[in-house]
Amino acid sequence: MKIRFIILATLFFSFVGCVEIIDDLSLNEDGSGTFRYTINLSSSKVKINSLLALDSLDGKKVPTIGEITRKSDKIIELLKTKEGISEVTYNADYDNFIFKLKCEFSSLKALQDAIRDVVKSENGNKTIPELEQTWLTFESNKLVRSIPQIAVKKTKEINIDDRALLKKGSYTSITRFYKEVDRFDNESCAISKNRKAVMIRTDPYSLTQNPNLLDNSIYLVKTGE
């Protein structure tokens, strides 16, 4: 699930190619769960520090650490106010440029609604058709995941030359369950030894070319089987 409301992604993707993203979703039997999202730019920290010393690059304003911090804090505080979202934590390591978000959600609908509200707020409450998409559903022992279209739109706004740099990065999507997985539709998936977690790994560039790479339907073992 490519959540682009984490400000560091959009601020640095145009400047830095080597980024590691981990999208980690844990789901409980009642539909509640935990969402974790990590952006790791540590392998590019020398380049980032050089960029932060500039006022602008290729006509784009380079944000200061203070501006990044204020923007991130604003987004996190807004997320904390959303119904069905709790235990929000955000850790920003500006020495290594590693950023981690974690929150609990009461339902997948609450998680998606919170993300929609935050994105709308950050875009002046404008109507954004891509936000109407439902990218997570769970019913009858079946979880369906896809990439939010707003994420695809934002990524495609990066120019072609900068987008090519994303080939050096990685994007890992993990889904954890309260019981064993029976099967899944995405052939790129790997499953854990206890069969309670599945993982797909690709790179950010490939996602700009084919947003369906992380799409998946995951079927859990039914009770009594």
The other form holds:
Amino acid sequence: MKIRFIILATLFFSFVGCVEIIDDLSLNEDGSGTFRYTINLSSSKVKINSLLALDSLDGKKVPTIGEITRKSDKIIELLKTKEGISEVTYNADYDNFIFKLKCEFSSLKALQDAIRDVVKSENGNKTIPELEQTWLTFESNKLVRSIPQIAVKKTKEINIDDRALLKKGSYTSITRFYKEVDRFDNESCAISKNRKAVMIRTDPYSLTQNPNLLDNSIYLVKTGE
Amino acid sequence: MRIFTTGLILLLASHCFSQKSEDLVPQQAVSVFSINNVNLLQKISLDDLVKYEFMEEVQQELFDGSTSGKTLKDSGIDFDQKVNVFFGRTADFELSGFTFGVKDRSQLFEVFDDFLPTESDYEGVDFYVSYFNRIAIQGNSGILFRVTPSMNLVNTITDSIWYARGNDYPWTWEESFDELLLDMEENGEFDEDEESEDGDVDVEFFEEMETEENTSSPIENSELPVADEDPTSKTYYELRDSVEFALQAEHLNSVCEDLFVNGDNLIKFSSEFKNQVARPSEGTFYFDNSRTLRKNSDFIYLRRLYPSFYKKLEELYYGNVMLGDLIINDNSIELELNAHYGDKLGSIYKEMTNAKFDKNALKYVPKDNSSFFTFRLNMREAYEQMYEVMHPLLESEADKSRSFSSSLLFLELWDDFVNKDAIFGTYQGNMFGAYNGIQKVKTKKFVFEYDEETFEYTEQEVEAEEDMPLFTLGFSTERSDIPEKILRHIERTNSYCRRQGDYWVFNKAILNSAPLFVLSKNGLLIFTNDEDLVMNHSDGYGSDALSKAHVKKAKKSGFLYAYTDLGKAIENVPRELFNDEENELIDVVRGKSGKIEFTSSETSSAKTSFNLAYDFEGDTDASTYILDLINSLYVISK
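Okay, that was the form predicted on its own. Show me the form predicted together with the partner chain next.
Let's see the whole complex now, leading with the same chain.
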């Protein structure tokens, strides 16, 4: 799901420019957790409404709100059927163009498998080698996260001129834990005052230039420390 | 389109005349654009030429490497003859192409290397064929043309043969197809990308469906006809192709008979064309609007059912011809157009344009505008004159036809009962519009604020600004009380509309984001998204309004005046506000400077003259601007 949204968002937002994306992962002690993904396009309402009024742009068909809704609903319904995924909610505000997805997962593997299945299904069940990668692992108090290769591949397909428009936006990645964070590898990372959440902020353009910007290894304090 | 673009290439190629390529323009041509003198363009390299949008379709066909590094003068075209690009339409077929002089056949067919010689039935005429296009060369002149039968006619004949052979309706949709589609969708076989624009399924699916029902004899069982069992059986599409091919051959023959046997060409048919094409300007334009009525297939029904009324309509349109001259100066290109018409139609036009210029209108156009227009019509006089012309026309037919009698009654009752003073007092016909470039407009947006303790975030609504093109559109009115009644009603019944002083605000009326303002003042009803205008300039821009010299020009012009500063108007226009086709057109002039002015003369009962002047400055030479114009024509017409 995350990948699909990144792909769709990046392609669409390349035309819109000013987009705010929040990628929020909360992890419980048993490996389960909550995934929230928010896309905020409210500062580009005029542009989006004018885009939606067009039949096509740069040779690509511009979907109607009805088509976007149907497609989103289909993806959400598909996600709900995936093993280990529950409490899926999706809110789409087409007045302000704010889209929020939230779901519970039983494990990081279940979350990644669900995303893989949805992406694969949306691509006609074709084999996508990039999907074989594991981009989230949590072992021995250490979380390792990176950008899925499929998203990297898709962002590279965006026209260079269009990529420049993404500089105005922001991409925020938050990872929350059930206990305090001891340390992390990514120097761009900030830690909350309660030390249970880390955040990296960048812009979508930088992400297209360097997909490793969000890569991070986060170490939690060991029990008893 | 390919034939059109090919014509445009050659359009650039001739500059004066000694022979008569125009003698090969068919009499069916309704519009002809002739270029007499394009000296400036002769040196343009083909490599530069193919970079233009209008070359995209022909660059594979014509410039597939064999012409690399050459210029237009190497194309075998005789620059001593004109190039005439024409388009025609009859009730049965369309005809398009161009005529040109031939200097060197071998060079010509290096460019037209897809054309192969074919047998000619006409003495002294050589024919060459490439798919649906033909080149015929007679003496030192040639014509490249294509005949396309009317699809209405093709479909009618095809259906007739199809049903006569005992076939069923070819477009049946069966329930099993729905199930099949559902299965395909569920299996991911039917991707949305494969849908056609109107949402229908892929053509392949229909082909399969039609083949199932399409045999030369009624289907007795559900098996498909197999080609080797009955090689003469045709699907609906195959039958339609055959009909189209046969009709095309028939129309092709009739055009050739006219041209090469009877000598019936447009020069012989139309004295207006004969005179216009002989003019010494660099280019000429001919458009016979009266024949678009006669040859428009939409009027076939009228012509057959009500021949006498149709004849009167034809008389009304008699002499409706547009003639134009293209004049190239050092730093400008001018297009002069004269719209001619008959007395009756002319009397309506004359009364319609007999309107007083509204001085108040241009007070609302700022002097630093990017583009504006004024349009003045006298709708009341136009209505009265139209009544004078149409009433006797309908009355003469009313005894013969119930529908004409009803139309006459409707016209008379409308005239008796409707308050024309109120209608034409509210909308007199005068209007103006202005584009004031891109400005920031106030909108709302949401931002997320993060709690430093936990990084939890909450939404906050804040003020924002976005780029938006500013437009103003205004109408003169003597009865501002009527639109104000409507506005007050909207205000009372809708929360999105509210009055503020002398203007109304419609929130989120534009792209669901920015407000639209309606100002009713000084005998004008103005619609704009420019908040500054309604708040600070509700009586006009004063000293910041359009210069007196510019107002004088607009006032002096006839019913229409338009002005655009390309540098200001085009450069900052956001691409996302226009569709692909509009963006292609905008891209043609993007990066160019210059001013375009469109004026019209006073309208008489015989004609109205128009002038389009394109002034440019800087290093870019006239040839580039001419190519830009041609490119614009291509983008508009494709």
